[in-house]
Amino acid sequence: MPESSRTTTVLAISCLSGGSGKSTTVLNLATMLSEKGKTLVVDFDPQGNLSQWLGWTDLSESATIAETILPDTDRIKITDIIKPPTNEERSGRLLLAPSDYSLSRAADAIAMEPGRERFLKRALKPVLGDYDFIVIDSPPSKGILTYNAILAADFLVIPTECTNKGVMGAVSTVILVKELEELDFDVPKILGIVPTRDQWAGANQTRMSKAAIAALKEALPDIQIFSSVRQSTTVQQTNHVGWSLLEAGERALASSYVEVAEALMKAVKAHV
């Protein structure tokens, strides 16, 4: 797409529960979207899993996303931190704004700053128009970093594991978005929820997974529940080499993410 006519769609992936599959969802959706247009992955989780999966295991000598949200005197431009993945050649279609634990210290540094909930949105502003898609990975807990990730986005996808804890995390995330909206923030449209780590025994879905998906549908009847992602060691294996499930040839496992990507493209067209 010519840069002069490029409109950037910003997608946040968030859930207020650990182990929800956020970073896995970002990796899979971002690689799929990079086939449709130039894509920037923003690792906004201090754990930095996504950065590590994309080959950046040591950022001790590099600036990260943390420096882009600091107060004026210490802040640097996001264009100065963007890196290509080192684990896979993707012809410049997929790029990374990396993260490590320094992001937690940055969150402390901005805690008393006015407008702190939208510092990531401000940081991304200079590269809007340079990318077709920006996909943001957020922390698994409520706080200033999660607020920033959500408020920087046009659309939100909530992945959550098929457990009682996962259901509570998804519901809490939806409530958080509503709370931010009540405070007059511009909040993203919730595209839907992706149930992850759906456990099966042979040809039968486990009772726990079945109950969790039913509970999601009952608790959040107005939000789309996408097809679930089955529990599989293949997911962990592909993550650690920085490949999406599609890149690894696992089309069946990737089907939920394909469904989400298609829903996003449809929503973008309707939104324009």
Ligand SMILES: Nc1ncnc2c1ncn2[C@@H]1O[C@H](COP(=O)(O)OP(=O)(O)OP(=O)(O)O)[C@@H](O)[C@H]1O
Second form
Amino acid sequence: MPESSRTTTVLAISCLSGGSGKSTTVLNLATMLSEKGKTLVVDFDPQGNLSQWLGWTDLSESATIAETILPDTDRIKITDIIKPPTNEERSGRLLLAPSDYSLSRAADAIAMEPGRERFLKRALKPVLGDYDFIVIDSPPSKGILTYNAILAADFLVIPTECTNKGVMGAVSTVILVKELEELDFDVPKILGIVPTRDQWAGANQTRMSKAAIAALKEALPDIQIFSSVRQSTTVQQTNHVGWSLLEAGERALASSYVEVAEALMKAVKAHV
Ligand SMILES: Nc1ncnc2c1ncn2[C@@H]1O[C@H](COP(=O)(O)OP(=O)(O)OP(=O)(O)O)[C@@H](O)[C@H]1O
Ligand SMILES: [Mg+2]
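Next, give the form predicted in complex with this ligand, keeping in mind that what was shown is the form predicted on its own.
After this comes the whole thing, all chains and molecules, with the earlier chain placed first.
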């Protein structure tokens, strides 16, 4: 099949709460999806954590995703910024559109432009058909960058820390999607919520984690809540070397992400 005839599924990972496991979820899902088809990771967070985990710690000499959303003459094509992860040979199946702090300046530059919520969607157009999956990371707060990440996607996954703050972030994210829909934007289908950093003490789930997951189910009864990702220092270690949990042989820890990837494949089939 010629490369350009692929059907591209775009998945955004977003939650209006810091440290909720968004970038970790992107790393794990994108790596799994790259086993099924060619995958582009779009780092759309000025913190650039994902770019750093994938080996791009200094982007001062490189163009980044920021330049692909600028107005008119300053804008460059996304194909000019895509790079392979430096720290892992994945046979060209996993690629990165990197980001750094310059994305904040780009957000300011587009703030008064018409259609500013859809500049990432426009930037991705030339590579639709080149990839099977595009997975977008997003910043933790409400704003133009988060709207762009969500509105560029077909599907949305919301990682949520198992705390009160996490639950509030997930609920705010669902409300944001509803608000965007009411404003007649084409919004992604919410695939579900991934409770992350689920804390256990020995064989017992902590009361805080248990309460957070119960609160999610109660507040969002119509949304799929996937099984949780346990809190583990292994996750921090694998993130820092840009490995997914599966690549590190951590099957039990990765099981929630496997579940999400399977749900996505099912939803994509149903969508076609
Ligand atoms: N299951 C887990 N167990 C332990 N640590 C985790 C787990 N998931 C993520 N972390 C760690 O928690 C921190 C926050 O995770 P991550 O960066 O994925 O969240 P985020 O939502 O992208 O954060 P931000 O809002 O800052 O972008 C990171 O240091 C990460 O390594
Ligand atoms: Mg992040």
